[in-house]
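What follows is one chain in structure tokens, specifically the form predicted alone.
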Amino acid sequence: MQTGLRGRDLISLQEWTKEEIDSVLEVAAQLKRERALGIPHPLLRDRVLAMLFFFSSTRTRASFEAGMAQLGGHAQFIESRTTQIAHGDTAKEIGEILGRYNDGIAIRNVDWGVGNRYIRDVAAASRVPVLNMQCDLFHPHQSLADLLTIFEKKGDPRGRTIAISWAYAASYQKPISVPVDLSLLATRYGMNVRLVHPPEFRLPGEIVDQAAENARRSGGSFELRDDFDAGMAGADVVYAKSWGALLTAKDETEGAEIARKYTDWIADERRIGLAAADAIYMHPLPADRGIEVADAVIDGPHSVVYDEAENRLHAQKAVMALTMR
């Protein structure tokens, strides 16, 4: 159990030890008990969170807010478009003024080249922890929310194979940063990752590579495959959604032309078939239904989508009463 994270940044987990990261989902089980008993936890009682969003947001803001209420904190949501943030407050205005006034910062900025600079040049001029809601790389808050669930289902990881796969969807052209980070935290752990996409839908190589170095030293694998099916076949863990071709295409109107070659990549019943007859099938919301994944499979008994969404809560709570006491 790691004791001195107090004040820490969580931008990306690869800048936290596994040690560390080991503390997050002992605590995040810890208070996910006292929960379910009514046990109350005012861990951060006077702390306030600023919550800073660039991007729409539905289970972060809401897990966020109940977090730090349940934790006797209180959190703003400051939406970037009504404030002067859209008229000219820069990122260290933002962190030295929102330091001073708050006891942390989370902040969402998925914007392509942009979000994680943003998000780190906060962090520089900041004196309380700032924590990254998702930026245009990572989503680190919700790798850890999906690392309990394959804790709380499939016990120690190690040795288990996930598929990290592309699916089709037509909504938007949604950020890389879930694989990306859930590549770089299930390495970590000892799994076998399989990275599955279209050509089109690679990462960035430096992510790739970090990737399989982290396999190395954990005594997992990490490979790369571009046909479903055999990334599905065999697979304990399916984690299938869209993302953009963000190193490929120029805009979103070419990349939404690239997406509409691979329509046929949904996560449906025959796909789910060809897992291990146990695997759970996993989403971080929203999914685009009846393209991306089928409704059969969302809301069979593969899914663990909602207890996914739900160790989003605990896993914040963890972060938030460890780095912001």
Given for the second form:
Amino acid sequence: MQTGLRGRDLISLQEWTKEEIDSVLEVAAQLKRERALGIPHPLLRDRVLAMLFFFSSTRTRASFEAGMAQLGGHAQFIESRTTQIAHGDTAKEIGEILGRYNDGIAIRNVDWGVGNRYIRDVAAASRVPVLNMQCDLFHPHQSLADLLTIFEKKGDPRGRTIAISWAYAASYQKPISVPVDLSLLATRYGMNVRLVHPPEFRLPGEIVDQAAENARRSGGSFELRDDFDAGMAGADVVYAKSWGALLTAKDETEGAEIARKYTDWIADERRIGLAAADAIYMHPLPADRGIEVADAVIDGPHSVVYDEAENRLHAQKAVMALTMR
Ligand code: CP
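Pass me the form predicted together with ligand CP as well; I've looked at the form predicted alone already.
Below, the chain from earlier opens the complete complex, with every other chain and molecule after it.
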């Protein structure tokens, strides 16, 4: 158990040691148990978290806000468009000023080529921990919840096969942060990771290289595939979701055009049938129902999406309790 996380930023889990991540999972399980038993845990009494959103959210906002209340503190919701950011507040000023009002700053900024840099610039100026609520590259609190869910459903994930697959969606070009983060994390826990996508939906080369290196060190494996069906074969965990052709397309219109070549990439019953008989289906939500995933899958016996969404709360409370005390 690592106890020295007070004051730490969480921008990418790759910057935390495995022992530190294990500590988060341990505390998350404890807080989850205590909540189920009705045992209060006001570990952050009188502490305040600023939550700065540049993009919409259901789960992230609701779970951070509920989590701070359950820890005895408060979370203030700040939407970038109702701030003076558009009129000149810089990342440095946000870090300096919100860091003086609050005990932590959480930020969601998924703008491609911007979000991660912005969060790091705020962190450089902040005297309190900065937590990444999703940027263009990483979604660490989602990945922590995902890993907690895999441990709960499958036990030690070492040697288990996870298929992290692209799927078609029509709603918008979703960030690449979920497949990036999960590829990096699952390979650190000894999983056999298959990253499955059509060629235009590749992830950054340095991420792919890092995932391969993580797998080499952990005794797991990491492979790239471009065949959805082959990627599903025998998988213990099916994590099929959409992301944008952000490294390939010059704009949203071209990205949508490329994606329309692959409308048959849907997580349906036939494909889930190719995975292990006791496979779990995961998705961070929101999903494009009937397009990205069939109702029969997301509402079916393999789906763990609601337990996965619940674990956002417990994982984030653990991070906040460990970093903001
Ligand atoms: N999974 C996730 O981050 O959900 P929201 O976009 O609703 O916060």
